[in-house]
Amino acid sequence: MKFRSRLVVNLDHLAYNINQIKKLSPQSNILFMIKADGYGHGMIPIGRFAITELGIREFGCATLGEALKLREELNELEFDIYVFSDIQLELLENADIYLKRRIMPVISNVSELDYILHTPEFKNFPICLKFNTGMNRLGLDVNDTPLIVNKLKQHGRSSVHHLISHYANASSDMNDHKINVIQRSSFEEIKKFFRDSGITLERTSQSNSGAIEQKTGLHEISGDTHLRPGLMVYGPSSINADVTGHFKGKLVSTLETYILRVFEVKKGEVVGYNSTPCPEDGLIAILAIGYGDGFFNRYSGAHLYHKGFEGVIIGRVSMDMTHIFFPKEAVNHIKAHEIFTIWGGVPGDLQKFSSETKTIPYELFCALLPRVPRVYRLN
């Protein structure tokens, strides 16, 4: 672990973002997506704060392992956990975990549903169903809706705990994008079929971050009981720049490192692996972060900022260090041992860095390895 490179997580900003989501739809419940170690921010501290300070009672994970860790680390707290993708229900030992640890698998195919319905131990277990309404990833086939309803009835089931779908193009306009319109309509038809067939839907949700930002899937509009925010909880927007949004979040994290060394260079002098030449006279600052920390070589060419000067990552990022080239005007201003903020210091710097590196904020957050400690701040 490093001691001067760190991801500083501002819990006040997390609280602000959750409260903004609640204001968008006061009647909706929040199913907080906390997978991939809280999008790289630390699942356990984020989860504990969300429960004890923000009143969150439902979380979404991707894997059973994530859910089990959340349950074990926060075992004194009351909350529900959903496993959305890697449920591994067919393994006997995993089925036992679901039953004993109050973890709910999200069923995405008929064979998984059959397992639940035919296993006596799951007789009173809540059923969560996910339908593929057009994303063509995981999900029950819409055409199998009558079959699924019949199976539920044959086994004495009169309710579904949570009916779920997921938008594929929520970053685009929810009313103009053809697939968004089809998915919304399809989910409404599925809900209607269940209800017309006498199956109670205790909870329903379709809207992820981009849809929520566009006020789609709110309880007041669609009647869905839940929203499933992911990236937006951590600050960045999930919608395209040309789409109108109704959410302005605060970036939850700041990635900091420090400067190991600075030195002046002349035009043509080379630095680092592969001996990259400097484009002009200037200053090199060597940062104590590299691909061993989840800060990758493909980030070369992206711009970073320090003390009002714009620098650029030059040459190859190495395992433990990164070269930043600054213009000669920065000489005598930028010093060794100073804290250097990679993102979270200048408004919009994360989005710009993401664009320049041809990544998305999800990737930047999740890529950071455990060698970069997470530090939590409040007030």
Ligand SMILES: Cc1ncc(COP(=O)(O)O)c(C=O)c1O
Second form
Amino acid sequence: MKFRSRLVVNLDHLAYNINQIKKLSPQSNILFMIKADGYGHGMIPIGRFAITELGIREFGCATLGEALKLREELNELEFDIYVFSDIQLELLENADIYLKRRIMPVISNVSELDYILHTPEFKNFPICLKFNTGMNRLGLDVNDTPLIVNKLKQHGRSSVHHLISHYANASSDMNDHKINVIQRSSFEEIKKFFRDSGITLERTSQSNSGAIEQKTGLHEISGDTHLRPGLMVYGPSSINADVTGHFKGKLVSTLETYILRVFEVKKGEVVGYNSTPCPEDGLIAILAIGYGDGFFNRYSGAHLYHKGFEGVIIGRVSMDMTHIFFPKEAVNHIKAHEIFTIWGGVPGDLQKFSSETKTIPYELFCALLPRVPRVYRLN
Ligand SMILES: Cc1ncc(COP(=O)(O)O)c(C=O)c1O
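Given the form predicted alone above, what does the protein look like in the form predicted in complex with this ligand?
Full assembly next; the chain just shown is listed first.
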């Protein structure tokens, strides 16, 4: 069977990006965010490659289900998994999973901490704490730091396995954006309080891609042991255009589809659902991709490129097909049965598509549905 639309995942580029991060901060450890099916790239193959070829030993998932899948499918390999958001600690049966499958919940409220501290089976279990330093999503309240430290001490806990916080504005300047500055110093204060209280912090981390790109939270500078990159490992930058970055990643994915049919059209001739009129004489290429693949109707109006011609997604995107309108100069150049690259063909095309469609690269990646096979390339 020949797949028409596919996401080609270039593992050499993934290795390049990880090595770039290691070069930025040779002493930092990497906790690789692999949630949402490896940001749509395929969590299992990406995880296996990262462990066996790149020496990554720690991964971040969002849900217990993702973590369990990673553990089961890569059972023969040695690595740690953190569950960051949907930890489901309130369901008793999950305690067994955490304990037996060596998965670590990241605790972000006091009742979860109480549960861990009061459950005998978790007596020696590593404690990972995430503080809300300004993101206002999940996270322990900074004002509860003394209370938390007391609770740990009362239960004979003298160390925290990993102390975590997360930036809300890492795409903005880390030194200029007020909330970034507050978050950084708040995390420093929390770390100090723990240490001054005699609690050892085995691992600490705060920086995701945008911060890492700006050299914030590198071990050499901040003393944090870990970085938690997600997007940058898959290639795109996550900082705003006006912010100075120190990372130039290689896009890991190429989204390819196939031209099912081409036909010439006259100005005003209508195409597809809702009969959208063509703006001028030109050429229509029908691509074998649609919202059934995670390529949405709201992408209509965005530009795509083929053989040097600029086309535009015209009219309503169908479930399995998309109409691209090209100027008449493309007639006899663009042909049926050709492979058509949506992103990953030329530098910057993903960012351009993402800004035209008012999406973010995170969203474009994660939107791709299982009907688009992930195909792995390694030289
Ligand atoms: C807690 C946490 N750390 C790190 C990351 C990685 O972020 P990014 O993909 O921007 O590097 C995420 C992603 O959302 C996250 O939730």
